[in-house]
Structure formats: structure tokens, C-alpha cells
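Consider the single chain below, provided in C-alpha cells and representing the form predicted alone.
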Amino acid sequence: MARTVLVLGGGIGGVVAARELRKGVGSSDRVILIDRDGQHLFPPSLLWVMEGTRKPDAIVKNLERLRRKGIEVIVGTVTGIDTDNRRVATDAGELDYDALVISLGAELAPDLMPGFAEAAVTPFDLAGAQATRDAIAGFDADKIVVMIASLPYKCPAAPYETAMFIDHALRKREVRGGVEIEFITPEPQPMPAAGPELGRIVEMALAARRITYRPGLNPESIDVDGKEVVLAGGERVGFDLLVGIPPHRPPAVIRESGLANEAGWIPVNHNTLTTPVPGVFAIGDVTAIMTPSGMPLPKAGVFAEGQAKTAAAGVAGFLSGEAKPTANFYGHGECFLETGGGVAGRATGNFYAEPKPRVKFNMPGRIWHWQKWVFEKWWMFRWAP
């Protein structure tokens, strides 16, 4: 008898997790991908569309693409998941599945701050990404500010490798004398998770492109006609230019579910991606995952990747009666750190080693930066065909 098996998410985990699955179960049984906008994006790219070195219709895949794969794809929006009677309804009608994959993601929250959707641009999505290089083209004042709002949010390279593309930006434009670049942020240092060799190495690169990096600070809200970001005691920070990574937050459905933690995130095992109930796993940036070294896994997209293809090998087993899953993710990963000019840094590690992550820099070159548009055409070419 067929069974049905549904992913809901088109992005990196979703799609891979789709991909997988359809070679992994049987040949009767129905894989179906639920997204809600029907198009693929490969976030990484954002900042080369920033850059204004991308178009963004290179980094888009339509998502019907995927039945030429034997998928089916519904365009529609998860308005319900009920595990008790193993359906999930969509604003495009409901359906049964037999096992279920989460890859839902973070939805972007500006309104969760007071005047940081009037007051910012962001790099975080295609919008974004060419408002935000539209500002920096047309930058003639003296001051810009970038900030991340809150804790967690994804791509944790992004908003530095943002400083540093404008730093390049204003410097190809010969404008970059005068003008004053602060980095705000509530982490203590940049991307924790990836150990303090890493972010003392991130802090120098910032230091050199005269970027005043300012960790442990809460921004509480944005005065909009002051122009000014308003910190958790009081100081304000003036700016002529936010470029902001808005708060982040589950889906709606995700918290309203059942499988959420008191964050909203959905709980898993850091190794099979399984959740409590039987046949549902969870991927992504949607998942909330304490590392044995008691730091949360980063949300992004190379972890999404690797717990794809455990999910989708865990899925098979459940479909074949296998008591527990044998697949599982190890927390290997590896990030591009772009620096501007085509230039760029890697990290590469596993974020499961203890007592602490265990992570090796290559410092920034040409060849990263290659690697990585030579990932991007894979990537587009590989996984969203």
C-alpha cells in the first residue's frame, strides 16, 4: 500500500529532504514538498545580490521544478499540524501522511521591534538585500549602524560579512573616509557557537576596516525621526543608515503545534532530528538544538543540509518498520566567511566535539571565494534543477 510522506518547507532542508526521501522510500509512495511561495532561494547568495554582483533571479528556482523528481509540490500555507491523527491542513485544503518532516524555518519578525521595519534595511531577504544595496550605492552622510536585534536568528556569518561588504562598498566609491561603520550586537562575541579562536579572528577583521564592534548590547527599539537604536538601559546610537537583522521568530503553526519548546522552537534529538512522536522528524532553523558542549547549534543552512538527508534516511527506516533510526547528523559543517572584493574565509569543524566545538579557519583568499560560487552553481544545479 503507498504511503505519504510530507515535507513542509521549499528551502535548503526542505528540498534536499524531498530529494532524498523520493530515492529513499518506495517507488508507490507519495513525497509531497508544501511551500508556501512555491520558490526555491539559496540564502547564501544574498549578500551577493547585496553586493549588486547578483541578480536575483539567479538565486530563485521555481519549486514545480521538482516533479520532474517524482514530487509532488503544493503551493499553499501550513495552517495546522495535528500528530495525533497524522494530518496537515494548508490553506489549499488538508492531507494524511504516513511521516512528516519539518523544515518550516525562521520567519523574519520586524514588528517584533518597535521602528525597526520604518527605521532599517535588511540583507536577510531578496527585498532586502537590494534595498539595502540601493542605500549603500546612494550613501553620502556619515554614519551607518548595523545591527542584530535579537537572539537567535540564522546565517550567524551574515551580519559580519555585512559590515565588511560595506566597508568595500564605500572604499570602491572612495567615500569610506569620512564615514563612521558600528556593529551592535547581543552576542558576546561574534559567532559564539564557533569558539572564541574564531570570533577573535572575526573582531580583527573588523578592527581593520576601522569597524567599532560593540557585543553585549540589547537593542529595545529604534527611534525612528531621531534616528537613534534605543539600548536596554537607556544609551542611544545615532545613525544615518541602519542595516539591521531583524528578530526572528517559529511560525505560528510551529508554536500552536504541540511539538514547540517555551521558545517556540521545536525540540530534537541533536543526532536523528526525531521528535517525541513517532514519524515526525525536524529540520533547520525551525529546531532548537543544545549541542553536547551546552551551546545552541547555530541556525543554518549547511546543519539544514546535513539533517536533511538524516531525516529523510529516518524516515525510511520508520516507513520499514525499523524500531529506532540508524541514520543519524554528527553536527559537521562548514561556512564562508565573505570579507568583500572577492575575497573570502572559511570555518570548517564539527560543533559537537566537547568540551568545545572544534573548528579550523582558513583565512580569507580568492579561492573561498571561488569555492563558493562554485557551491552556488552546484547547489542551483544539484538540488533545485
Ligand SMILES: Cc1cc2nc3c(=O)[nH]c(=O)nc-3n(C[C@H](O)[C@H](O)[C@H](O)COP(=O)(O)OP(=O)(O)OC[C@H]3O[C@@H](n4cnc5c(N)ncnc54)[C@H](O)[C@@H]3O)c2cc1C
The other form holds:
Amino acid sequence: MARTVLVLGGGIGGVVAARELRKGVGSSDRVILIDRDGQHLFPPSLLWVMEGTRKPDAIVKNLERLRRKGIEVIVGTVTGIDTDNRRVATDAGELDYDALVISLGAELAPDLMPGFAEAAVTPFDLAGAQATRDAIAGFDADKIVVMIASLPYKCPAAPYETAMFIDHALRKREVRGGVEIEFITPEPQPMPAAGPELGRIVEMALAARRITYRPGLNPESIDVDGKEVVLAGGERVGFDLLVGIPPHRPPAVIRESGLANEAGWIPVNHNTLTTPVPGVFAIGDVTAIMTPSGMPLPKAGVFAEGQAKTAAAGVAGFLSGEAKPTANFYGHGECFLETGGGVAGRATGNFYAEPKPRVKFNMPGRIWHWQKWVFEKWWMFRWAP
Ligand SMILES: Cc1cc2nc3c(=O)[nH]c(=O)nc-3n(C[C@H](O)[C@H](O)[C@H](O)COP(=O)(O)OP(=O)(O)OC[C@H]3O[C@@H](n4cnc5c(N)ncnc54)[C@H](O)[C@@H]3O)c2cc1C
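Since we've got the form predicted alone here, give me the form predicted together with the named molecule too.
Everything in the complex follows now, all chains and molecules, and the chain you saw is the first one.
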């Protein structure tokens, strides 16, 4: 009998899960991917859009193309997940499922911080990356603040790369001398999940570029008219241009699904990506995973990709009657750290290592930038053909 597997979300985790499922389940089984935008975006290249070296349409593909690979695609918003009756509601109708993979990501929620939407630009979505590019290109005042509004946010490296891209762009225009760049964040150090050594390297990279780094600060609101970030405790940080990473929140449909923890994210087994409900897996940014060393696993595409492969194998096992999933995700991750001007470093490691994550850093050079360039091309060809 043909079974139906639903994949919710056509981002990084969703497309990988759907493609792997197509290979892993029977040819008569249906694999249906549901996404509200009908587009697959490759977010790591948003920073190149911001830099002006990448056209927006080069990093977006229409999900309909997955039909050629035997995957049914529904463009619609998921509005309900009923695990008791194994049914998903969308604004395009209801669908029953035999197994489910949830990869709905984390939502950007600028509305959670008063003043953010009016006062800040963000490179974290496609329109925002272009607006940030234009704001930097036209900047002719004194001070830029790069701000992480709150935790958690996706891609631990991206805000730091953003600051270094801005520095590089201003140097290229030969206007860096008169401009102050300040970086404020609630984190205790850059990329805490990767350990103190990498944090120190990033801090040194910021200092070498005269970017003032101020960790441990909690922005509460933006005074739009006064052009100031208001911090917990009352301190005000003035800016002429505010480049912000907005608050993130779990999708509302997850908060109401019965699968979420108090914060609204889905806790899963960190190895198998299973939820307490048999046949329901969750992957990527929508999950809350505590690593064996007691740190939250960062929200990053590299993890969503690895988890998608594991969940797809888990679904195939579930449908064939396997009592317990045998496929495991072991916490391997790697990421590039772009420093501007076609140069990048690379961090690789095991985030599930005990007593703490084991992360190795390759110092910045052109090679890692080119490796990311090749990776982007490969990704758009391999997963979103
Ligand atoms: C600027 C930037 C740079 C980054 N760089 C890197 C990097 O270098 N390396 C790295 O590993 N990670 C990077 N990331 C993080 C990475 O993009 C995310 O961690 C990754 O996309 C998570 O995958 P996901 O499948 O969980 O969610 P997403 O890729 O966000 O996909 C979620 C999908 O669900 C859809 N959706 C949401 N709600 C609904 C709904 N109710 N109904 C239907 N569809 C819905 C959305 O349209 C979206 O397509 C970066 C992120 C940003 C913003």
C-alpha cells in the first residue's frame, strides 16, 4: 500500500529531506513537500548579496522543479499539525500522512523589539540584504552599530561576517577612517558553542579592523527618532546606521502543535531527530537540541542538512516497521567565516564531543572563500536542481 510522507518547509533541511526520502522510501510512496513561498533560498549567500557580489536571483530556485525528481510540491502555508489524527492543515487544504518531517525553520520577528522594523536594516532575508547593501553603499555619516537583538538566532558566524563585510566595503570606498563601528550582542563571546579559542580569534579579527566589540549587552528597544539602541539597564548606544539581527521566534503553527517546548521550539532526540510521537521527526532551526556537553546546538544550515539525511533514513526505517531508528546524527558541523574581500576562514568540528565541542579553525585565506563559492554552486545544482 502506498504511504504518504509530508515534508514541511522547503528550506535547507526540507529540500535535503525530500530528496533523500525520494531515494529511501518505496517508489509508490508519495513524498510531498509543502512550503509557503514555493521558493528555495540559499541563505549563506545573503551576505554576498549584501556585499553586492551576488545577484538575488542566483540564490533562489523555484521548488516546483523538484517535481521532476518525483516529489510533489504544494505551495501553501501550514496552519495546523494534528499528530493524533496524522493530519496537516494548510491554506490549500488538509493532508493525511503516514510519516512527517518538520523543517519550518525559525521566523524573523522584528516586531518583538520596539523600533527595530522602523530603524534597522537586516541582511537576514533577501529584501533586507539588498537594503543593507544600499545603506552601506550610501553611508556618509559617523557611526554604524551592528546589533544582535536577542538569542537564539540562526548562523552564529553571520553577524560577525556582516561587521567585517561592512568594514571592508568602507575601506574600499576609502571612507573607513572617519567611521566608528560598534558591535553589541547579548552573547558572552563570539560563537560561544564553538568554544573560547574560536571566540578569541574572532575578537582579534574584529579588533584588527577597529570594530569595537561589546558582548553581554541586552538591547531592549530602539529609539527611532533619537537613533539610539536602548539597552537593559538604561544605557543608550547612538548610531547613524543600525544593521541588526532581529529577534527570532518559532513558527506559530509549531507553538500550537503540542510538539513544542515552553519556548515554542521542538525538542528532539539529538541523535535520531525523533519527537515523542512515532513517525514524526523535526530537523533544523525549528528544533531545540541540547548537546551532550550541555550547550544549545546553534541554528545552522550545516546541521539542518545532516539532520535531514538522518531523519529521511529514520522515516524509511519507520515505514518498514523498524522498532527503533538506527540512523544517527553525530553533531558534525563546519562553517565558513567570511572576512571580506574574497577571504574566509573555516571552522570544522564535532559539536557533540564531550566534555566540550572540538572545533578546529583554518585561518582566513582565499582558499576557503573559493571553497564556499564552489559549495554554493554545488548546493544549487545538487539539492535544488
Ligand atoms: C545571513 C545568513 C547566513 C547564513 N549562513 C550560514 C552558513 O554559512 N552556514 C550554515 O550552516 N548556516 C547558515 N545560515 C543558517 C541557515 O540558513 C539556517 O540554519 C537553515 O536555513 C535552517 O534550515 P531549515 O530547513 O531549518 O529552515 P529554513 O531554511 O529557514 O527553511 C524553512 C522553510 O519553511 C518555510 N515555512 C516556514 N513556515 C511555514 C509555514 N507555516 N508553512 C509553510 N512553509 C513554511 C519557509 O518558507 C522556508 O522555506 C545562515 C543564515 C542567514 C540568515
